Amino acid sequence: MSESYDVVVVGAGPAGSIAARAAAREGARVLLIEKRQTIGDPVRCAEGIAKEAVHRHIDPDPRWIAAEVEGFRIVSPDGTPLEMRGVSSGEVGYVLERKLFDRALASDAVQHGVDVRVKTRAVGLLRSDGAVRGVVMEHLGERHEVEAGVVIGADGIESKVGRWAGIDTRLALKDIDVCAQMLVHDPSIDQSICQFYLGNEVAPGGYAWIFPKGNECANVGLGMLGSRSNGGLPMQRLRRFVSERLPKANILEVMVGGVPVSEPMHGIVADGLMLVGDAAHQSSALTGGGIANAMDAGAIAGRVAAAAIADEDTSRERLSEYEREWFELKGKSLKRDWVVKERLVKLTDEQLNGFMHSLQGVEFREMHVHEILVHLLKRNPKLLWWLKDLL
């Protein structure tokens, strides 16, 4: 016997849990499924997020805030630092404990009436007259069907839900950052700031990071363009980075993953289906940050899904309200980040050094990519002509 819900959300990361909660708040009956046996594990990102992004969706809880940073430091290929402290941050403020944060979001969704099932994998979609009408799922080797007015795919960069619905979610290697990360213990790590290291010798087309996690620990990671990597290169580069900069660190955990760094993706809805988060390539192509965008998109998608259910119209046209709102909110900034990334990855280390040198002595008002670009243009009016149309 099949079940039915108004909305089924596939994937219980931040995008999925926020989407499920938003739909339930508007009165929809919602099922949230997660293929892993534990929500939030394994962690697959650096866990940094701006404070205001968290505050938009959930009250901060010290149980899932691993560290609260007061600034960040960018280090050029020749070791020149650019440090900002004590100014407003549009990029990083909290370093989360994602294993607890993701569970808190899912628990919050449950408190709003969402049903949650873990170790439950979507293995196909139900379709009728070309429209998505539910999910075929598998739990402990048994398959069953759940009908739904709307299916929201929040199943990450490797999303199958979108492909099953006929949405092309493929990414070229140049549009993926392949990442490796270690949780390390080292008392020498500055716990008050997030650090970023640039350079083609460190991370071609990307950067390395050190994000404090409290208790003398930190996430130390590295992301590089897939088109400049091979299967084991990110981990090899990361081991070298750690041995050179944190030679006394003890490695407590190792993880690998990927982040979409593509142009903003259009066509993220179909009849009866919406995509959110990494499944819809909604992370910043420049920074790779995606938690805040995922939650913002999830909130819109859940609300629109519930309204479409109430209107008894889950057509692509009706659900496109979500895509329009998303691009009104983030389309311009995501496009800017992608254009800047496309240009930055072509710079030599000498050019990166020159730009960093030009920013020495600048008094920043806020920690934000846009602020850095503005000052780069002021200090390099000739060299940065290619950025002027983005500001």
Contents of the next structure:
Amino acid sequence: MSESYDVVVVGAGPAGSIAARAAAREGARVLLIEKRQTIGDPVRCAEGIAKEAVHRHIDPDPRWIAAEVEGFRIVSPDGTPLEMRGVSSGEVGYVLERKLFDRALASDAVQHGVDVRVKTRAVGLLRSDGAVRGVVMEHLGERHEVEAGVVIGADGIESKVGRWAGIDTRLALKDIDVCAQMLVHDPSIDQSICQFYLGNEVAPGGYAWIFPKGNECANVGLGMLGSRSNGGLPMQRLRRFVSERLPKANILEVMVGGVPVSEPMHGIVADGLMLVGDAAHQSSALTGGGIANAMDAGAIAGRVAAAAIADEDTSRERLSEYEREWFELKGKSLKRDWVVKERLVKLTDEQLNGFMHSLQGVEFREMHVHEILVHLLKRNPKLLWWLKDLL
Amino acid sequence: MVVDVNRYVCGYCGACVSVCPVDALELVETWLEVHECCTECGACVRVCPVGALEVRA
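Switch from the form predicted on its own, shown above, to the form predicted in complex with its partner chain and output its structure.
Following is the full complex, with the preceding chain placed first.
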């Protein structure tokens, strides 16, 4: 006996849960499946996000907010800090407790009528006439077929759903940041800001971070380009970073992960199928931040999926409305972040130091990449050729 | 199977899965599966953050 839903969402991270809720809100019958036993665990994330990005999708809840930060500090390879505090941009950021946040989003989807199944893994797609018509899933050793009007692949960096549907979601080595992170306890850590450390010695083609998590704890991690890494290098560099800068820290948790830092990905829909979140490479290539984009994309995808089902047209053309809306919303900033990243990763430490020195004393009005670029240009007129097409 | 997974080291993050050009890898909870179609290209070995993978000599 085969089951049937309007929408089946594969993967219960922020992209999947928001997509499922959005479709259910529009009246679709939705199934959300998660291959892990526990939604949100293990974490593969530094957990930082702008407050306003959270508020767009869910009311803040102290249960999943580990810390609130009022600004950030970027530290150049020679140790020169650039600090921004208390300027606007939606009152800056939260550091989340993803284990609880992801579960809260899934619970919210359930309250909107979504059915959830955990320890349920997609193992293939149902197809007819070239279109995706459902998902083959496995739960506790048993296979089920579930028909669906639209399948939404929210299956993260390891996305299979896209590949099964003929969408190439593979990442080149230069298009992935490979990361290691430790949750550490160290009372010396500044709990009021997020810190970023640049430099080819610290993290070639990436950066190291210290994000406060409250109770004298912090996520301390680093990510580097896959093309400049080697087996085990992120964890080796992280151990060095922690032992040099936080020698008294106790390590409470160890996490690893990969982040897409590719050019914005087009072609994220097919007949009966959409991709959202890391599966569609929607994280910022510059910051690696992905939670906000995943939720924004999920909200659009879920709404468009439900509307397409109501219209009885789930063709690629119809579902492309999601991709168009997504690129209208974020295409420009995703492209800018990618171009800036492509240029930054080519800089030597001396060049990075020079740029950071040039920003000393600047009064920032907005905590935003665009604002930093504008000031870089003002202080370094020769950079015009480098930045002009980004502003 | 031509990629060895050191299961005492693997952090089951899935970075290797995303760079595999032939879809030979799959992560199921904490278990990384390696399928026969592996071409020993070594991309997964390069990106593993903890050094859990090795192409068998």
